[in-house]
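Next up: just one chain, as structure tokens, the form predicted alone.
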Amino acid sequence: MRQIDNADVTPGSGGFAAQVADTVARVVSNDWVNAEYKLIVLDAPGLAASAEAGQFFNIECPVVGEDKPFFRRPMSTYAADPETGRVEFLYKVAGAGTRGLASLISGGTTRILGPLGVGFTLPDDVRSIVVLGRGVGLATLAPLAEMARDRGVAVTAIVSARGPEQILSVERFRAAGAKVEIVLDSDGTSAMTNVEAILRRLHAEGRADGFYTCGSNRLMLLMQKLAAELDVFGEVAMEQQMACGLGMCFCCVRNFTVEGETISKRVCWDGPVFALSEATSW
């Protein structure tokens, strides 16, 4: 492992102020986790393994066959651990980058840029959170979860998947001491009504102080929706096309609504992490 062309990124206004590096990093191991996902873990040390939940990195993807990805893709941190110096990501083996990154083996090397962007945040008065997720989403909230446990925060997870064989995250979730729910497609316990319901029972219950959310713009607008008439803190981190990762490009403008407003804000810089009420329909 080596680590380059370090640089303070402080913007102007808005947006994170951190320090980036261009690592190189090791395969410890990049398994397969079900038909459709494999998780990577990279021996990282130094700024990168100091990635905090939300945070994401830019990842160089091999060139394989005819899959000749130009662009980094964007990942969101599924573990970081300073001391052991590993990062890992777990990502949806999907198009010409992913394929390309699902071919390293044991040994071999990839350049990671990171941590960019801004991550989740605690406020001081919440006790109890529920966090929503779906898919590549859930290892975007995964570490969220064990930051809340670390600072006394109690987390029930509410898990989404198309079917048992899609289901992510739970045994991570568990052992941060989340309570899980499962709901599914394929029993229609994931229809909207039924998730509504379970939000609304939990906030009654006195276990959520607090909503989060990634991957399913269904499940943002729903709990968005319940947030502004139970005046629930949240937040949503958003899943955008980029290039850079350092807000140079402007590849991931997105509209969000502040005080009223149409406001144009660039997730990687921005984000990805953003107030719930703020998140527009994608």
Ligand SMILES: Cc1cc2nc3c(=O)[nH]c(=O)nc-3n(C[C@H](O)[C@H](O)[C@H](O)COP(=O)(O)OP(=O)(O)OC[C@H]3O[C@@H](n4cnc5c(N)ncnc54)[C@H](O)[C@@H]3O)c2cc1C
Second form
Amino acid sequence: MRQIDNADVTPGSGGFAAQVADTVARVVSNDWVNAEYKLIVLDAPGLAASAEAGQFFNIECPVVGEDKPFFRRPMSTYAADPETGRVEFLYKVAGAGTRGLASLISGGTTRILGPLGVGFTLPDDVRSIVVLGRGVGLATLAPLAEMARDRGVAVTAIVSARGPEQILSVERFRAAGAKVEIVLDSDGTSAMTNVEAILRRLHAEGRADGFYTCGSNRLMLLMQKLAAELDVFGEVAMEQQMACGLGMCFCCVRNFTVEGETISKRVCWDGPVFALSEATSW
Amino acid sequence: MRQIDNADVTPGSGGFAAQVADTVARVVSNDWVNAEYKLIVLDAPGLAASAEAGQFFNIECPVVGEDKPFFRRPMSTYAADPETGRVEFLYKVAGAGTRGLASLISGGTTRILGPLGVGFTLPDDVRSIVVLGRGVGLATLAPLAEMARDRGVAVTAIVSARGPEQILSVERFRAAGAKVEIVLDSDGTSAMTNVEAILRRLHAEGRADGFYTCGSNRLMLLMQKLAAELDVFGEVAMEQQMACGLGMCFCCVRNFTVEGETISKRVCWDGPVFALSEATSW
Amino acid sequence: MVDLKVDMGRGLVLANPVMPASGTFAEGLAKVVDLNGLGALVTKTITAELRGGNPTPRVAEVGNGMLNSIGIPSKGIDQFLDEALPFYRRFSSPLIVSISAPTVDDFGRAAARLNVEGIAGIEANISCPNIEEDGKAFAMRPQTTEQAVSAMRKVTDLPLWAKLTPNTGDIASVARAAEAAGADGLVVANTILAMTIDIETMRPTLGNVMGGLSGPAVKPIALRMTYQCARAVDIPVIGCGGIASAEDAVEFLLAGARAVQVGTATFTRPGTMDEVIAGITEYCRRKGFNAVAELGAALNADMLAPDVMEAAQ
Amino acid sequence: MVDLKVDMGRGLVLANPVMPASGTFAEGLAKVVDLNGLGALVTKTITAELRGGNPTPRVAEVGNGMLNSIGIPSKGIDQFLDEALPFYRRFSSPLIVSISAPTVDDFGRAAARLNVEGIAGIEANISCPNIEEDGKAFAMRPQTTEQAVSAMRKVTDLPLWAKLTPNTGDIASVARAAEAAGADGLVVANTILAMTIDIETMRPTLGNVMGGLSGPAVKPIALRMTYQCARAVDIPVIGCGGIASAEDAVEFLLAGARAVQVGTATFTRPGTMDEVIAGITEYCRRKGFNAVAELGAALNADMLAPDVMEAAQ
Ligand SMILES: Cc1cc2nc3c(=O)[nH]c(=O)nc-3n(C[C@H](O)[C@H](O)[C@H](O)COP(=O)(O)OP(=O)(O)OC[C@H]3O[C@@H](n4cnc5c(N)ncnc54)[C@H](O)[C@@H]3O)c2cc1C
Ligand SMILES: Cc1cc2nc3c(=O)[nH]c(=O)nc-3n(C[C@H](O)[C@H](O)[C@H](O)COP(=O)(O)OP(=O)(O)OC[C@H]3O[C@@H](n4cnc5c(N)ncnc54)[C@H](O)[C@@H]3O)c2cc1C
Ligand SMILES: Cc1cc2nc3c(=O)[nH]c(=O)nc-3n(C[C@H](O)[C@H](O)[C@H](O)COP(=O)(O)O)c2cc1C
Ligand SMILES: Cc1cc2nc3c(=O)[nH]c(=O)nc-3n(C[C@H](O)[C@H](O)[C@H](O)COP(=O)(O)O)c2cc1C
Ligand code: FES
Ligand code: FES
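I would like to compare: after the form predicted alone, may I see the structure of the form predicted in complex with this ligand?
The next block holds the full complex; its first chain is the one shown before.
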């Protein structure tokens, strides 16, 4: 579902109905999934748990010792279930903010603002998609596989990684019924020429009405080129440093090409998911 | 012992010998002694443990949640033992800094700068003293009782408190061989007239060659008046907000009367122990 | 019941003294917070001409604050009137439109275009470069402040606030110049010019080298300027800079501000303004004030002259 | 081996670029730190006349910083020469004496009295009130800066540094005026005028109402001014404001400072200067610089003109 646009933000004649909540979420678990990534599972009922694939949250990260993250940190919804009220994030422990996040223990709480931004779309005429991701981009793409399954759309996931230890989310994709192809730096299979060959093959086999990517500039450019050439629908989820996450501060802008013109858009508000054809190299 | 004065701060021709250390002290215990006060016992060998009665430390207090103490907090040496390397502070949990201090658990560490300032003196002709304190002032006076005992000086401690629950350090004083008289607000014995009567009686009995006080402006003024009238040696330990604790910032000044003139002195450097005759009301 | 209303002059009475700071508020907040509960709405600064912004990175976090070089990307006044204004009209809170311009005349022209239904007032961001004066911001000096404000006063009867820059050395004189030129209120103040360097890359952290500092780090400076301005002029002062809690807001109101703006704090806690309104109310109740307007006269201080600019050292 | 020496001009070469900021250092530090390891020693500002200080409370902690209104309590130059100087003479680090005066002529007279064995340089604290100009600090304006520095330059051949105030709106012009008048170096900068209010007592936190802000909170502002001044003048700039770690110091050196002063951090961690010296050395080693003096040219930035005073908004 596209994010409700401004026209729908109507002041309630009587009550005010929030569309985004700053939820005080309780940590259910926060465990390492490999040497660099942790999965945090939060109890965050209400609006938060209604997040759709591609939407994100802006997360308050605790101050720990010398690490004093001032801004919140944006994280894609790795899973959100309105039934259980659970929201999950898969994140790479990188700097001050994610180190703070990594310090949270079960029972602790933090504030998560969301759901934010515009998620993925699956046009009706798209019956099979290829998702192509690397690193943390796979966390963003994982829920798309389930969204596709629920709509009867076939999914092939191409998972790129440095080596076998860095492979992420493969079980998630398989559980959603996706076919998974793994390409690695360590055995050379992640080379652009090979990935291009796979994409062309999938397209030739009729398994690629839609292209979706996240997490690598080079993979995005490759998909963009092929999508244009093969006339395939495509979307890309982008990252940019953020402060507000709500379209207010204009710090998260990137350039896009729209009808031949370069225009700047806010990743948090106009995206983070954009038409593949409009994306520019980052 | 008076603090080594400037003339002794000589740059070592070869090595530099610190007289004050910023010791990373390890918490041995940090327990409540009553509803308001905690006693922290630190493992702080070296210079720190050589602190004398009346000297103080400037203590780094941890940041906890919204409590972000920027300055260190001054605390009198409640006990320091060069043999064991233990240093103790008895403190009232009051604001951001002491709340931070109260959060330390055994095994944790914090930095303590000291010993600082000028401690109590026992002139040779003083053979019996009266220490008169209230609240946290008793923490400052307690080590004086032991110093007196070690020099064969008789001690009477007048302990003033709101009620029986607020009485502090009585066992410390008794263990050091002091006679203890307790005066309370709750039964009216802490009234100035009664305390004055006790002091006059002790003086008449030859048990008061020296007056020492800390922790109450009214008690200080009373002792000051009597010391002048009865020609008794006297000292008072003062408090003032501090930043550096080392005589550098001039924020801890108070006014003193020296030879009829009002002059300003730094509590951390010229004190915290001052001649009773020079003190002015605070 | 604590009376939260504040009279901003020229017929503008706000339901409460809390509003967003320009550039830290946009339509998106309506998804989280009931905008009808705010004292006013203040738009991001717009300009007559189309403007891009500055290069990225445009923000950095610094200990307890934010450094930004967003600039004033603007789609122009036309687009604002056509697209944004109808959106804001749906709310009951008065709308204050922040404008900026590169010359005195352009300020006048921009202000003239805002005599439009649904706009309750103008906030002139005169902390921006005056291209006729070598790019020095209008609010750096009394004279250029006076010129810009006069040009707007001539063409509008709307409440007109001048937003001052903290980068001047003489904010009390600038405040008096704005008042003399007919401003109805002063917003004190914008961001403080600052810089950080990434010592690993050996580059300035911002693409633009320098940027504006905001957030808790600037609060004691903004509070001092608010106090100086409130003592220098008779028109209302709107305190702004580092307000992140009701306690912060009360400090500004005690310093003499009639109202406050919350900026950076909304980025880290979008509900801050609601909390500030609730907390001010509770403070007044606890301290026995019947109306928030009483706080302006409640400070116990031997008042210093507003021009005292001498640092303690 | 990293060469830590820095040439401050007029024959003054420091063993390393780290020294205390005036007013944050006194004899007491010799009990904790080996003063012979510091690049220089800088005294608390002294005046010819005897001066008391300001009323207490004189300090307050503000989020990540310190607010003070110590003032300049001074026992006079005579007492300094008789009592403090002999103490400092025992150390090998060059002694810089900070002075202040209420008029241009008094600045000249004070400087003339320091041509004395054991004094390696003069730091003129011109961030103090000029009683001939309504109490406006000398360093608020280029003209009064020029007058004060010239008066001192006439009477002394000692290295002469001017310490600027961050409260001016035009620090680059003030820097150029000091250079033109013959200053050998600039200290950038003093504390920023600020204020806090205790909302429970409804009183200003400081007895003096306003005070100077220092510590980490001011670092991005002091760094920006250091950068502006370093680009505006050819004489060495000494960066000062919020430096609490080697990383902070490196930022200032990359911004163009030849040396740095550490103030408030010494109050909270007396060993800070030692740590800064060690950390700068390690940084140079790790980044492949043979000499700390090379850092001044290492910044990767499209340099902005030093007068750029336009906040991003
Ligand atoms: C819409 C969106 C969704 C994201 N989803 C995920 C996710 O599911 N899992 C995950 O591990 N990461 C995700 N990221 C990236 C994540 O936000 C950063 O890794 C994180 O902000 C790093 O913060 P830090 O303090 O640990 O690192 P630092 O490098 O210390 O951060 C310094 C500053 O840079 C910003 N920053 C650094 N890297 C990035 C980045 N890649 N994108 C945006 N800002 C950045 C930080 O937010 C902070 O403001 C997402 C980013 C965006 C914009
Ligand atoms: C030489 C000396 C020895 C002391 N010894 C002891 C002791 O043994 N036990 C004990 O409980 N207390 C002692 N105090 C008082 C102790 O320093 C304060 O209680 C403590 O600083 C309060 O800090 P806070 O953050 O908890 O309170 P807050 O009220 O939040 O402190 C705010 C500011 O005021 C200062 N401040 C507040 N009260 C005092 C005070 N009474 N004296 C000095 N500064 C103060 C703080 O240091 C801080 O800078 C001593 C003070 C001095 C000067
Ligand atoms: C990201 C950002 C953008 C801003 N944009 C504007 C602007 O367009 N116009 C303006 O007058 N002030 C602008 N400001 C300044 C704020 O309105 C406010 O004056 C300043 O941030 C201090 O308040 P704060 O500390 O509460 O944020 C901006 C501030 C930030 C942080
Ligand atoms: C308590 C205190 C006293 C000061 N006294 C003086 C002074 O006498 N002369 C002077 O030029 N600067 C004085 N300063 C300013 C410092 O030298 C320095 O410029 C300022 O504090 C910024 O540096 P910092 O953030 O490292 O402290 C004083 C600062 C403090 C905190
Ligand atoms: S993060 Fe603020 S506009 Fe996108
Ligand atoms: S606390 Fe700094 S001089 Fe006493």
